[in-house]
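Take a look at this single chain, the form predicted alone, given in structure tokens.
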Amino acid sequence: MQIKTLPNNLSAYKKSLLFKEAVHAFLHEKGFLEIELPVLSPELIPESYLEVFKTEFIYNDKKQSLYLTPSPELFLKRLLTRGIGDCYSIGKSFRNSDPPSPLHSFEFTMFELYKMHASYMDIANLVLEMLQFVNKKLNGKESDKINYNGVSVSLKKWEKIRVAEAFLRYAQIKEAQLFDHKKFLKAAREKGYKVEGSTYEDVFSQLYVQEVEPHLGMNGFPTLIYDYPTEFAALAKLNEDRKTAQRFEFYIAGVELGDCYSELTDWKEQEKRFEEEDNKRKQGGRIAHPIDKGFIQALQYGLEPCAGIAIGFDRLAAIFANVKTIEETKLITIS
């Protein structure tokens, strides 16, 4: 006779759908829309810092090349210049040879969030708040604090930070040297960093993963570090400065869970970043997909100012539920 057992993880499964149920309670009561999405695409956004998935639709004689979305950002962007408002979107995305991660799977959920008439320190409170929300929700009236891999985290405020701040903090890294490509690669060789062959941003991604990382949000709250070299500015605009971009990124417990712009709506600008991004796309070999040139006229038809977030919702479910991995939120994986 065969003994039925249910699955260990089930308890964490059912944190998470009450983590779910929660955000959207938050984001329904403050007038989001949720929209539902396609995964496929005919073209996608250039990002020369991830792969993607490619398939094919195949009919009689006719094929046609198809991408698994690694963002919604692009399908969203089009509903906001149509002026479809403050919305939302919680669903599957795909990102192809990424590292294997107990916090990162090729087949994850992106939760992506737009307010319109908003900067990136809107969606901060923004977020927050709802971090709030959803921590009385799952855990208590009263409760203001998370624990998470035996750190303890209270949602009462941000630690904020600066980018430049941090790396002079945690790296010891000036100012005057981060944002000068000399300087800060001649810093890092005196460091131990290996250079020779590497770009700035490769050397810049090495140091802060290894040398800040590690403190962010560590320090008793979840942590906003932003105002990012413009060479990572993405999709945002760039500061007063034109030497940051009005970016930033929020942690719990030394995890990255959002990153955040206020959106760039120049379409001229975006149009030259997307022809960068896919260069350098072609350098590295990457699976070559067409440009969403779509997305250039939705934003020629004008697109207001906004800004958005998209956070990683199986890590930021794990966190509540307090599990090491994403999987552990999960009763059925593939990976």
Given for the second form:
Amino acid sequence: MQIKTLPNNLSAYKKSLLFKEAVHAFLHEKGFLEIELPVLSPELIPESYLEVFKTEFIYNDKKQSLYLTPSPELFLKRLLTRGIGDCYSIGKSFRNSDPPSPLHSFEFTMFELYKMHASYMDIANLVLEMLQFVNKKLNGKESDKINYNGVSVSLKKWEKIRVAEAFLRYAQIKEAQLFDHKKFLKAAREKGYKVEGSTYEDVFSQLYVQEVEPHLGMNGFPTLIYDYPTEFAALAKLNEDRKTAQRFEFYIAGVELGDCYSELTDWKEQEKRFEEEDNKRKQGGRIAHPIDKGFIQALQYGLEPCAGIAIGFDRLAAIFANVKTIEETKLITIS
Amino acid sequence: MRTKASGLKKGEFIKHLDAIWQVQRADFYSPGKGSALMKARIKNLITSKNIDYAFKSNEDVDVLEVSCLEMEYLYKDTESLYFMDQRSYNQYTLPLSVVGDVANYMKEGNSYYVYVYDEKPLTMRPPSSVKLKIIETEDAIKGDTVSGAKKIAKVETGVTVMVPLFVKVGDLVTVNPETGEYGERVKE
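Can you return the structure of this protein in the form predicted in complex with the partner chain rather than the form predicted alone?
What follows is the entire complex, opening with the chain shown before.
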């Protein structure tokens, strides 16, 4: 790896600064508190699909393991349980073993936002309003459209589609197959995917990326795809059908930009999911780290109903700067 | 040779869905649902068509051990290009559809690299540039000094290339055979 200086990106970089300014302006107007956060933590939320960066604080002969946070969630939720209210942070997050690609880096800017007494669909409305606000600031008062990668997207409304509908429409997988592991893997095998030795989650992810994702945010509007099978509930509340979780992702021109949950507030369920994720991490030979028990304690203290979204800030900046890669919005990178 | 998809690299040849493909690009992608993926753009060597395919990053992929041999380009007809391995004197044939537009810039008698797998030629490794003589072009109009202005020129293989105004008949220029773009004027 090396340090790359990219002075030719100045114009896109300046656009990304204007974008950031507009996001702050919108959120301040809406009464959200900006929170500055640490990036090093002695404990983390266990997430089986992420690898972490480990380092040490050393003083005399004392050593303390610290980890670069792969997301600001553990900090922000602690504050939520203490009544901080609607808040957000825009800061660096780190994911080890993720080689750089056009739309991802192992060090990236995460924009995370929480709104109290809100559900995931309230966040959807807020995000759409934010996109409209930012676009007007950047592209003029009359502007309700953006063009990215040759795709014209109107920001007037969401194209909303349930995960099950999207699988039916784009991958010809019926709802009865989607929610039944055996039937799903059989359908995937018939389509030519390798399923031996793979989990439902892995094959779902492959089909989703291969057959569903290329259509999202491509039909003239940003796409909001929602209600994922419970296997992908992560920290999201379940729907009444108990088959799906209140989670959505949103896309513009095929690019995944954000991931939103109606937040799980049940500490017992959260503790159970932490253990499952931690076991998967151990089985997968990932770097061991202490589980953030304080997070569970904070939830025991009580988390009011709320919803939150994590947005890939660099990606959204690249879209508003109309450049193909996140690197093109940077003046200096490591890659 | 079986390898994990996470190790796929541009230029490698793989067996996938009963066909042979060359990896055009491979990007790591972690969608946060299930394991990470390798999003690859792969080119089918029979149809020359590119497709995008998302491999699970831990999925086994058959990477083929392909040799790259220097061969003399003999001639082409309406369907194929004919090559000769200068060491073994074996002749190899590649369909025009596999070589694509690069064939328009290839000179008979010159050496090119051909990928061979299991004694069968797969495709060519296009050179980054080829030197070609200009055989036809109009003289530049005096006083036309618009910078970057271009004109049409015919090169010795019979195709046309856009060149700067100062280029004359008899000049030798470099052309990128994959894009057909002019590079620079060079000496013999």
